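Below you'll find only one chain, the form predicted alone, shown as structure tokens.
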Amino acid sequence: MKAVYHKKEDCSGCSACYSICPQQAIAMKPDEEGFLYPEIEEEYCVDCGACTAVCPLIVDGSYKETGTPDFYVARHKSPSVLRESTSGGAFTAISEAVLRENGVVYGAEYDETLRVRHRRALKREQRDRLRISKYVQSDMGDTYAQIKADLQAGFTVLFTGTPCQAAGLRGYIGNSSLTDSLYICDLICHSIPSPLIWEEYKRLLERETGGKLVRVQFRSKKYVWSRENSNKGFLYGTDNGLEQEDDRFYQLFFAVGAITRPSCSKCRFTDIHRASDLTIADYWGIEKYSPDWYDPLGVSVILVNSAKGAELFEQCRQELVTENRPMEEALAEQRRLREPAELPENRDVFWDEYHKFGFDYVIGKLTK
């Protein structure tokens, strides 16, 4: 087999190819835009199709669940939490209730330079690292063969993640008895931007403060919660002492839109089924339709799609306040509940443009 794909559009990089091979002919490596993709080494490959069988844009029904969720407003009671989350808090509760039973928590996290990583969680501490937005996609690495072993060891397992990899998890299990322990919980996904751009973009504040990125946070609540204030709160912290905030990353994947990955255009998870048991975002709009409900520190949506999902739900609602709502909220307000995301007509030149004239030069243009 030459190829798992046949056009960018049509491979998420979920890595499921990568990990089911049997012969290990699949390397999972970088393009032009610092997307990872599935190389085939011929040599190695036998022609055996487990690629193509578990491929979440390959098998029909994309591995979804069939039946209507149930939709949730929710809110951390714990003000600190509520400070340290994205949103509402939903990923810790959920998380917690895994963690109260011992078992182990797979979502992604910064390693130590600053590359965004899935990892696994045992304790706390190690959890919480895996709490704020990152927006980039996460380096997926072995995670699906340690989720694996994990569910064969006898633990439950909790993996969060974007849609596409919450499908190529699904895949990659199959439908045997270590289901049974395993609990996958999916984002509402805006889209996928690309890692080379967020390397470029931590070495060009480095070259300007001087110093060694040490810290980052998207949609710090240094801003009050609100969908206006969703491009808004990155602060980075360097080596130096520096503590700064700046937008222009955000610029590029929001405004611009050129830094999305090519499938995000074609993206098989945007409506009510999902791959995964629970679905968690924010809640936008809330205060125009449960004003009671708002707050500054953030305000979740939670989507119940399974009955596993439900049983999870009841085990994290201690920690939470909720509200069962009407399913048509979130729809008006989650635009990736309706539709995927769609890539600007300039795209191909913002590309051309970089490897012309470098990164200073595209993201110089943002502020002329």
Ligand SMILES: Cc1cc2nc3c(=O)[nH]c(=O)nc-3n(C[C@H](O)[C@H](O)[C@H](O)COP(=O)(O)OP(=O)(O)OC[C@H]3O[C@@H](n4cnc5c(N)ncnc54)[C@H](O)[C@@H]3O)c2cc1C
Contents of the next structure:
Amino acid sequence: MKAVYHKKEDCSGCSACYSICPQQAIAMKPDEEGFLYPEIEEEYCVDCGACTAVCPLIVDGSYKETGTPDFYVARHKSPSVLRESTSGGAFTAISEAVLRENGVVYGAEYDETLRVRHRRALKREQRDRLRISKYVQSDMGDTYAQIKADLQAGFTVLFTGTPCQAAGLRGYIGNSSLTDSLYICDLICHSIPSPLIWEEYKRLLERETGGKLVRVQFRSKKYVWSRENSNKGFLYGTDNGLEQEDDRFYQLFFAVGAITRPSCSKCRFTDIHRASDLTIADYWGIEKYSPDWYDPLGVSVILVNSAKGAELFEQCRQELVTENRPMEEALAEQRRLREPAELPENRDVFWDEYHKFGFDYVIGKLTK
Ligand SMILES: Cc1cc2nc3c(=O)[nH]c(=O)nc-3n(C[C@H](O)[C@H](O)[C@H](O)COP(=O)(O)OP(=O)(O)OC[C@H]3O[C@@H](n4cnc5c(N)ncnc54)[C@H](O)[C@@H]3O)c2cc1C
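Can you swap the form predicted alone for the form predicted together with the ligand?
Full complex below, order starting with the chain above.
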């Protein structure tokens, strides 16, 4: 086989194909925009078709649940957890239920060089590093294979990630009895930005400050939690003692829109039928529908998508205040439950200019 996919819009980079290949003939390699794509080493490929058979963008139904989810508003009972979470702390409560039973939690964290990677957490301190949205596509590495090994070793596993990563995991694991101890929780996902531009941005901050970045945080609660403030509050710290705020990466992501992965524009996961047991996100608009629920520290929406999701939700309710809500509220507020992201018409101009003139040039245009 020459390729797993034909057009970039048809590959989300979930890495299920890389993980399933019995010949290890697939490597995930960055393209000129820094997004990972599978490359087949033809001399090792035996044309077995395992890669395309698990691809969630090829498989009909994309491993989705068929029923209608139950929708809940939820908020963690602890204000300190709310402060350290992006939304209403749903992830902490869900992961707590798994850690309590000596299970394993997977999610996205910053590594030593502040690249975003999926990692495994057995302890609370490790889990805490998975908290807070990182607006950069995470490198899955060998996460799916590690999860399988954990399940085979008898662990209960919680995987958290974007909807395409969740679907990739379902494809990779298949329908074996291993799935009995696997819980999958995805996010409602706006779209995912380029790891290459993230690297450029970090280098820019280091050049400007003359220090080494030691800390970064999207969606800090410096401002009250609200949709309007959701593109504010990116904080960073350097080893020369600076603690500052900057919004240029947000601008590239949300306003310019050019740094989004091409496949996000054809996302198969922008509806209520999820390839997960639970889905978590911000409960935008709760102040209109039920003002008493609004909390300046954050509020979550939780979609309970499956019987297993309901079971896990029950186990984490002691940490949360919750209420069943009409589906129409989240549907009205969350575009990504209705349609994929639109790529800007001038997306190619951004990348041409970046490749010709460099990052300082494209970022400089934001402030002109
Ligand atoms: C790229 C991205 C786009 C999003 N788009 C929307 C949106 O359009 N609407 C909306 O309401 N919510 C969106 N969210 C979800 C929202 O920002 C919160 O992550 C979610 O509500 C969980 O918050 P929390 O307080 O429960 O958990 P937190 O404690 O903040 O936990 C964050 C969770 O997100 C996971 N995560 C963080 N970064 C990544 C990443 N790069 N890739 C995969 N998983 C990651 C972690 O593993 C963890 O499970 C998005 C999140 C991301 C990462």
